[in-house]
Each structure stands twice: as structure tokens, then as C-alpha cells.
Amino acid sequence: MFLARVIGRVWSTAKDPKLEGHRLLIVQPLTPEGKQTGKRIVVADSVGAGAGELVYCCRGRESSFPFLPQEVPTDATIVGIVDELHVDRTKNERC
């Protein structure tokens, strides 16, 4: 699972019929501190996220679980919208 920011939408006229009615969004993965990391990813939206929102995503087989009992062919899905994020790195620092 990873944090990301929604940066765009995907419009597709031809796609797998099982994706009909599902929004596809573009997200930029982020570190817990909010810095960009990795490449942008196209994800399915299971929560109704909007542009600029901080979201929580999952990848792999579990990314289709939010759509059950439908079998949606997705490799990455937004599973939550983050309201607040508090990062305390002092607990993890080594002396």
C-alpha cells in the first residue's frame, strides 16, 4: 500500500467491459513526508477521489477486492482518501 496524490483522469473509449462505469485516475506516489517518489500510476477509483486529493492505494490482487462481487481487472486501486497525515520521524531515528 502507498500514499499518492491524484493528478489527473483517464478517458478511454475502448476498455475491458468489466471496467465500464469505473473511473480511472492518474496518481503520483508520495513518501510519508509528501515528496514525489516513483512513476505516475493509473489506478481504479473505488472511493470517489478528486483532483489534488491525498489518497491511499493498494496494488496487486487485493486491488480488485473493493469492487467485489464484481471482478474488475485492475492492478492498482484507490482504497481511501486521507484527511490528515502526521509523521513523527524522531521515533525511528538512530543515535
Second form
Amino acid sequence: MFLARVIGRVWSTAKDPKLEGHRLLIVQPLTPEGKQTGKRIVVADSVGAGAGELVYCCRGRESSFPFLPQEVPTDATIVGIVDELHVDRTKNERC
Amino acid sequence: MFLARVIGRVWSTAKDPKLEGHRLLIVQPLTPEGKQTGKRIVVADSVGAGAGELVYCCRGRESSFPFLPQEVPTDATIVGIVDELHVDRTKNERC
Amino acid sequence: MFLARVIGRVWSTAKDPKLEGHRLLIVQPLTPEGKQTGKRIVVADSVGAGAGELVYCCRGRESSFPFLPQEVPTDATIVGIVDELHVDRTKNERC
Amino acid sequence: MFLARVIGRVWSTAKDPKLEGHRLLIVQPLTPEGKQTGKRIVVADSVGAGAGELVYCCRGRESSFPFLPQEVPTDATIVGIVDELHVDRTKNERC
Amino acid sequence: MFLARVIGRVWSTAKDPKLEGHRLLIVQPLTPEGKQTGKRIVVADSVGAGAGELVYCCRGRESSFPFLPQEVPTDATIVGIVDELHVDRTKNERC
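Taking the form predicted alone as the starting point, write out the structure of the form predicted together with another copy of the chain.
Zooming out: every chain and molecule, the one shown earlier first.
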């Protein structure tokens, strides 16, 4: 999964019927240290994340699991909101 | 999902039978700000997108979901047309 | 899907039994304008493409769909031969 | 699979119900020679790996297999802890 | 699929039970011309490849197909050993 911040939203009328009722958000992927990394993408939301929140997203086939048994055509989905994260600096440097 | 603009089309006679009847379009991936990003690819279309339209596409296994129960061998599909999108500049800078 | 030209072939005796009888070709991925882009890869062929032909390939789980119900362990497959392709230069520049 | 070192952890209350009870760790991908390579990501853990341990992770759809029959929405999972690894320098140079 | 040379091996005791009995090798991805390209990764082996051999590997969901009906959590697997490969230089330049 990758960390990201919610920075926007997409509105769409003409879309695949299985996407009806799912909010589509724009997120900026971040490193654990909070730096921007990689491209902004459009994601589905399974947890009710709000603008500006730090979340983690799942990519690929698994990103449709939160919506099962519906086969939602999404390839990236917010699956959790981060309360807190910790990176061990010592372990980090030893790598 | 990624944002993209429809910029072309591919015609093909010899192809996998499960692709029969599906339009194949060429899209240029874009950032939410409208800048070109990444390679142009060939996508299937599940929503009837026209030339020049701003769309969002789904990659991977899920890109064949709009065509279920048919198992169409596509790895990227237009799943919606964008009406409007919004990026929060403040949230954006705080990242 | 990505565009590519067939530039070579691989012969292999010791291989997964589900790959028996499938030709393995080497392709060079191309942009819609015909420029080389990205790494050459080994692909399976579901349409009988010949050396030098312009084709489009499907990656990932869906690349095994042309061979269903057989579960062929391929992650990239030629799914069509390109007759003609068109890129709209105006749309292109507006992006 | 890719090699990585466990360098941190993520705590999260609001998350997809299928992620309940799964520890989420932050890992730094490494080369076989132990150099950092690529972005740090959030992974699920199927083997009880501890902080600082050298592990190998599986990406994509298969990363949810350790949790079957539960369809956990994870796209990267630690599937083993490395006891020892060996790289043949001669073979290496001949490449 | 991608071409690669077998350059090492990983030993692991604590691992997902479905990985028991599968050899894990380290491979260096190669171009068809034999140059190193991309990161070394850990792969499962379905064909009994030896150290130094030139092989082709399958990534993603399909890389677990050789082990069906067992759902092995691998995202890259050696599916064949290369006897010979041919790249057409003329086709190559015309690209």
C-alpha cells in the first residue's frame, strides 16, 4: 500500500454503472517522511476519507476487494486513514 | 485510476475474438493540472468517449470488469468521462 | 495495451507445460508516433503475428485471457495486429 | 518478490474491515547487496516480522493469498524472513 | 515475460506455508542483447533452473499459475529456460 494525502475530487456523470455511488478522490502519494513522491492519481474511497487527510491506498486487483461482491472497476482505493506512523531512524540508516 | 485525454484511435482486423466490437482509443495520460505525464497507451472504451474528451482510465485486471461476464483481454479501459475536477491548492502545498 | 513491433523470437525446451505450443516473440514497445519506448520484452502470441509487424499487446492477468480456459503463465500477449492508427495532432497539442 | 528491511509501522483505526487485525509495517526495498532501492511502502505481514528484519515481500494480487479465504485488500505483503542469501559474483559479472 | 540470468539464492525458514518446498532464486533481468536492465528480484522457480542459466520469468498473478491448484504467494516465477533467441537487426533499426 502507499501513503497519500487527499487533495481533490473528480465529478463524473458518464461512467461505468458499477462506479455509481462511489466518490472519486485525487490523492498525492507521499513518503513516510511526508514528501511528495510520484504522480497524483484518482482513487475510489472505501473508508470515507476527507480532504487533506493522510491515508493509505491499495493498488491493483485488490483495490476492488472492499466493494465485493460488486466488481467495481477501480485500480486504486483508499483502504484506511492513518492515525499515526513511526519510522525507526536507526534501522533506517543501517539499511 | 489515471486522468487522460483521448487523442487517437487504432483500427485492427486480426485480433483476439473477445476484442471484437470494442473501440480502441489512444490516450495521453494527464496530471490533475492538465500536464502530459507518462506514455500514450491504447485503451478500450466502456463509456463512449469521444476524441478530445477528458476521461479517467482504469488499469490492470479491473479494466476488464466493465465487460463482464465477457473476459476481454484489455489492461486499460476508459471507465468515466470527467465533468469537473477540483484540486485543493492549500492541501496541495501542505503536503 | 501498448503498441510494439515484433523484432525477435525465443526458443525454449524446458518450460512450464502450459506454455507448450505457444510461440514466444520479442517485441520493442513503440509510441503511437513509432518511436522506441521502454524495454524489449518476451510476449506470447494469440493472433499469429509475424516478424516486423506492428501489434498491440496486453499486460498482466488479462494477457492470459486469449488462452482461456487454459491458465497460461504469460504476463504479456499480442492481442491484435494494427491495420492503421490515427493521432489527432490538434487534440494532442491542446493537452 | 523483492527484498526489504522493516523500518516502521502504521496505526489506523478507520480502515477497511478486512484489514482488521493485520499489522501494517513500513519497509525499505533493498538490493541483494543491501542497498536501498525504490520507495518505502506500507505492507501487510503474514509471518510476524519484527522491526529491522530482512524480509521478502510479494506484490499484487498474490499478496493477498496468505490470508485466503479472506479477501484482504493488500497489494504488498511480507511472505518470508530471510535467513541467508547468496549472490554469485562470477555469474553476476558475466551477465 | 522478461529475460534474466540466475545469479543467487535466498534461504528462509519463517515463510508463508504455501511457499514451503519452493526454491527462491535471485535473478538479474537482461535485455535480449544480454545487458543488465532493472532491479534484481527474488523469484520462484517452476522449471528447475540452475545458477547462471538464462531464463524467462513471468510477473504478476500469472506467475502463480505453474503451481495451481496451490495458490502460491509469488509475484515472479521462472517459467522457462532459454535454448536460443534471435533478434532481427533490420526490423530492430526500422522501429
